[in-house]
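Read the single chain below, which is given as structure tokens and is the form predicted on its own.
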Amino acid sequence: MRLGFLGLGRMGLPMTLRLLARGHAVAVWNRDPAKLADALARGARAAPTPAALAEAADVLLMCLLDARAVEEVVFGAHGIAFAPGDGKLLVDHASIAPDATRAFAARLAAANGMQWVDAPVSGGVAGARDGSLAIMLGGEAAACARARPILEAYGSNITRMGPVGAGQATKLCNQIIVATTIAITAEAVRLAQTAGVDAGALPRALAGGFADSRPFQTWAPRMVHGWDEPLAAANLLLKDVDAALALARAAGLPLPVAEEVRRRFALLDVRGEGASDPAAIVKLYS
């Protein structure tokens, strides 16, 4: 099966490298061609445009920043929608709103007949590198089944959640849990420090208990000791919380805890820390 991967950024590159390591034939495209170097060195082929890549591949995998980037790559000049799409599949790893996903899927099907599977991921760069990502699928059952063997290159937990858009709705559930955990971890770290406790020992002390979680183990040390490079951006997490709240409001569902967490991350953004690692939220308690 011929694969195409679009968007070789922080997440997309290690995902592509794992596909290549599995022996897949992969064509690649990125807005900045310089980011293709590592994949090309491992045997990938470069495509000049998204349309050219779509023409040469049976299954396309896409890992872009947001809905605007997705729309441009799929429907813009030389976009995927301008290539023949019958019998082909587009798997979108971006985190975007469910209604936008459903609209894009219908629009692409009308343009060239290509099927859409939304497949947002959780697990960060480390998960992409070691193949342990959780991947939440939305799409027709047959399309998701077709995608699964490919996604197993970088995902260890792959679950179809329902029709197109269901994967994105599941990712929003994931994101409000992650954002809330990061926010309350900052409060716990500052409380420990105020009480004279070695906050750096919290992850070890709480490991295996009910307060333990992967986000806690990941971000508590960064809040105490700092970080060299961000694992994510606080403003991207804020974007996802905003999308979750919009989905809830449309259904008439109040999410008061998520609303408060959203206010904390919005304040961080206003203070100029939006592009920082989410661990920077601990600075609000300085």
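Rigid core (definition): largest C-alpha set, two forms, superposition within 1.5 Å. Residue numbers count along the first chain shown, from 1. These numbers come from a predicted model, not from an experiment. What changes on going to the form predicted together with a further copy of the same chain:
- Superposing C-alpha atoms between these two forms reveals a rigid-body rotation of the smaller part against the larger of 14 degrees.
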The other form holds:
There are 2 protein chains.
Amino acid sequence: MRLGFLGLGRMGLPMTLRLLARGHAVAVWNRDPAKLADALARGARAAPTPAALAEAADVLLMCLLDARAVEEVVFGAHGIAFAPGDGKLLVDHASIAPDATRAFAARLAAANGMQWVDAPVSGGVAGARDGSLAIMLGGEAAACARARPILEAYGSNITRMGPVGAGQATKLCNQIIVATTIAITAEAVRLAQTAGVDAGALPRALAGGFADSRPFQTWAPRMVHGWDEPLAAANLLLKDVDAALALARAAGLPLPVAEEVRRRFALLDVRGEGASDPAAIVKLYS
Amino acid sequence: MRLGFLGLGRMGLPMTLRLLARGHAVAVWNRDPAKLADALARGARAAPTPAALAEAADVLLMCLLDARAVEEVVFGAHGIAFAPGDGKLLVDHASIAPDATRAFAARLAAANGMQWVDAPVSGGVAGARDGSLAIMLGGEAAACARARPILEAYGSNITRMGPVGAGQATKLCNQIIVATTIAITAEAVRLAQTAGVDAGALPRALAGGFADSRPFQTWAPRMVHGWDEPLAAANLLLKDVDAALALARAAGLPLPVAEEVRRRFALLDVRGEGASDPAAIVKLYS
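For comparison with the form predicted on its own, provide the form predicted together with a further copy of the same chain.
Below is the whole assembly, all chains and molecules, this chain first.
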């Protein structure tokens, strides 16, 4: 099976290298061709346009920044939609809204018959490098089954969640939990400090218990001691919580806890800290 | 060193048995003496009153239900406060408010000179049985150091958090995180269901990622599939979140996310579901 990979950025490059290491034949395309060098050196072949890559591949994997980039690469000039698509599959690793995903999938099917699987990931660059990404699939069962053995090159936890868009909706479920955990971690840290507790000892004291989680262990120390490099931007969480709330609102579902968390991150943004590490949310409580 | 254990209930009995298994000499007291049978069969000696137990022990360990029970056993008729207390230590495993704890500690010190360490636990009956409890200590450093090797009989993660009351405040930090995680798990489950996602696959899909936690893995399946036996009562979480908010309010610290979570659990109580498993919170979103 011939693979194509579009978008060899911080995530896409290590994912592509893992496909190559498994012996897959991979055609690659990137907006900035300079970023192809590492993949070409390991045996990938460069395609001049997304359409040319789609001609040369049976399964396309795409790791782009956002919905705008996806739309341009799929439907723009020399886009994937202009290549023959029958019997072919496009796997989209971007995190974009479920309704945008469903619209893209329908538009591509109408254009050239290509199938769509949404496959947002969780686990970051480290997960892409060591092949431990969680991948949440949305698409027809047969299409997801076809993608799965390929995705095992970089994903250790691959789960089909439902039809097209269900992967994206699952990622939004993931994100409201993460954002809320960070917000309540800030409240717990400030409560501890206010009550005369050694807040620096909280991660150790709560380790392994019901209050423990990766966000808690990651961000509680940053909230207590500060940080040098941001691990993420607070506004990326705000964007995801906004998308989750839009999805819920469209279905008439109120999510009051997520709404309150959204207000905290929005306030952080208003205060000019949107680009800061999410740990900055603790400053709202001073 | 002579130990005394008061309160051999669902938690206290397995804790006492682990002390006996380590070879400690343990005097025991319980309101209902019938519950002493197992401990007596393993070599514990029964004391007729808390005061008599305090006479016969150097370090007292107490695992009672709530502040009212603690007050009665310490300061009531034949209570611990009526025994000589100089050079002795009382370790309180109950979860009660930090200010009540500080008042009890001061009152006991004035009555007979006995030292107080608050030592609320996390990990439930299973943790008490297998010796994996997390124990959060509040008290003078020397008193906590004296308690630690004893507590290692049933605690695998024992952390001093500060002076008397700091253990209790830490437990409240733990509880606002647990209650919030359960509430946002309900919102994520309902968002998934509303968006056409297979919510039953959420625990597997998010396992090991940043949205994962023990409450998520415990309660998401109950929210999707229902439950037979309650693991806990929703109102116990409400009580703890209330105590945390009272502590924060007294210090002028607003905790808006925890406040919103409190409103969810209070609404559940108003609807007559306070004694239900916390998973019942998902019903608020239907």
